[in-house]
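The chain below stands alone and is given in structure tokens; this is the form predicted alone.
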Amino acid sequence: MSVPLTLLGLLDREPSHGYDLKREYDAYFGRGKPLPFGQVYSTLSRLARDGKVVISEVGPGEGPDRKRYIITDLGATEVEQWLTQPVEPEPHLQTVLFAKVVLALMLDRPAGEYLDTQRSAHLQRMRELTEIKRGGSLVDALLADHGLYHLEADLRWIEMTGARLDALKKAVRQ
């Protein structure tokens, strides 16, 4: 997730002060992860830096002064560059699952059984991602779906790698 990007995502809408946007972010995209307010303002002040946005007014706050923000030109034109161009595709050809099952398999340590374990810590998440669908809003419905496309993927991978532990132990022992 590209924080800087989307929060000029966000000005690009409409002009907003460093709170509102933060507020913003965590509703539409901070799901389980909310985006600490340092970073909101560290992120801003290099956007502002950058000439991304700029500060259009800064009035009273109950603590420090409200600077409401503006995107320039040139951050609407790297939203638009960004939002336009594909996001790259991710193999995950190196992943910490098939690492953790290959070194288990080189130690002579039980792979089968940690494959068990993360087949059920994978079916939780699903579950609990499963309730999140049926409880949530339309944007919390689909990233549940997001994620409990990639969470079944894992799982057949899980299937398929522990049917053939015993050959991927002789590939990785030569």
Given for the second form:
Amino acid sequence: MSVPLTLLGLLDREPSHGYDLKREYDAYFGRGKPLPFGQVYSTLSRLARDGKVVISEVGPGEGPDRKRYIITDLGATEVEQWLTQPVEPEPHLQTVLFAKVVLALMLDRPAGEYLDTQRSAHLQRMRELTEIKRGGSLVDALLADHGLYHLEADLRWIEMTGARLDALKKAVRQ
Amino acid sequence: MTIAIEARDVVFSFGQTPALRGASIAVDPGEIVAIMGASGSGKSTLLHCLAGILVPDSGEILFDGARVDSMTEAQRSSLRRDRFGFVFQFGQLVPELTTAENVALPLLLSGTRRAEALRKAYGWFERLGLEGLEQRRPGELSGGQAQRVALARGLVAGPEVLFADEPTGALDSLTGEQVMDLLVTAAREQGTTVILVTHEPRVAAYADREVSVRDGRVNAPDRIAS
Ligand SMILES: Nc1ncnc2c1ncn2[C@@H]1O[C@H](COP(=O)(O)OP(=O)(O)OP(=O)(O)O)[C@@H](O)[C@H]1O
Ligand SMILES: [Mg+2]
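Starting from the form predicted alone above, please write out the structure of the form predicted in complex with the partner chain.
Then the entire complex follows, led off by the chain already shown.
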């Protein structure tokens, strides 16, 4: 999750205060990991330094919440580009899991059992996400689904790899 | 912990083809268990043995303390009718009957009066979001609707165990998840034990736990069948 771009995106709707931005960020994107205030303000001042937002001081007094942040054309263009460009479809080829399987085979360890253990860990996480999905809002459900589909993809890989362990063993032990 | 239904070291062959080679599984009352595994690994055969549809060549099936594998055909058939419910991949509704009659069928077969059976069946239409479809024939339903009707039929008689073999296999993801959501909610409400065969992890994630079948044997993580 890119914090600067997400905050910029929120500002693309309307100017806002740091506190409100944090609240909205936490509600939609935080998922139990609230954004620290320090990070909100340091991110906003970097965005200001780079000319992507401007700060309008509203009202008298001290403290950061006097400030309203307004997106600039440069910032808006960046949000637009970010939204329209696809996310890098990373192949994740060098995952920890892959490394474990290959090493297990090289070391003559029970790779199949490791995969079984991984499968049940994945399914356990999928059950938790399914619970969240069944009990939560549509926003929660869609986020949980994103996690579920990714875990499912891993599981497919686990099944395929499990079915070809013998061949893989020959390949890595030559 | 009491056990609702159990297979002990079950062996089953279709002629020369071995399908189960010593499969064991124990399911607690009210538990929802997903049986996973590759195509041809023996999932459906295990489900059919547990449900008293197939009789193992050796090994035991226990339900509520009784040996299902040594029952007579008549005893097994009344067990299936009175205490088990079934949902399969393609609804398998009776095309000549209305959907309401299809849902009422298990009740009618076990001797419930027609008016009472239909009244109960109608209750399920509301619950599963199928209101207004009671008088249609199965041929006039979408796949997802037909599968919900099949689910209602599987649950209408308040079975102690629901056997579901790929109940979402013919549905798209969203419809399949709606069916699973309804299945789990209804099963929990009435305390029904569910044995769910699926090869889809997202469907299995609705269960309390999963076991995987490989080469006719059950591999259960975190729980060794004793
Ligand atoms: N009626 C039958 N006659 C002969 N062999 C059968 C029959 N039904 C299943 N088999 C064989 O028994 C084995 C186990 O089949 P089973 O249907 O239990 O697998 P499964 O795990 O349910 O597969 P799938 O995911 O494809 O439904 C397979 O080798 C299959 O070919
Ligand atoms: Mg099958």
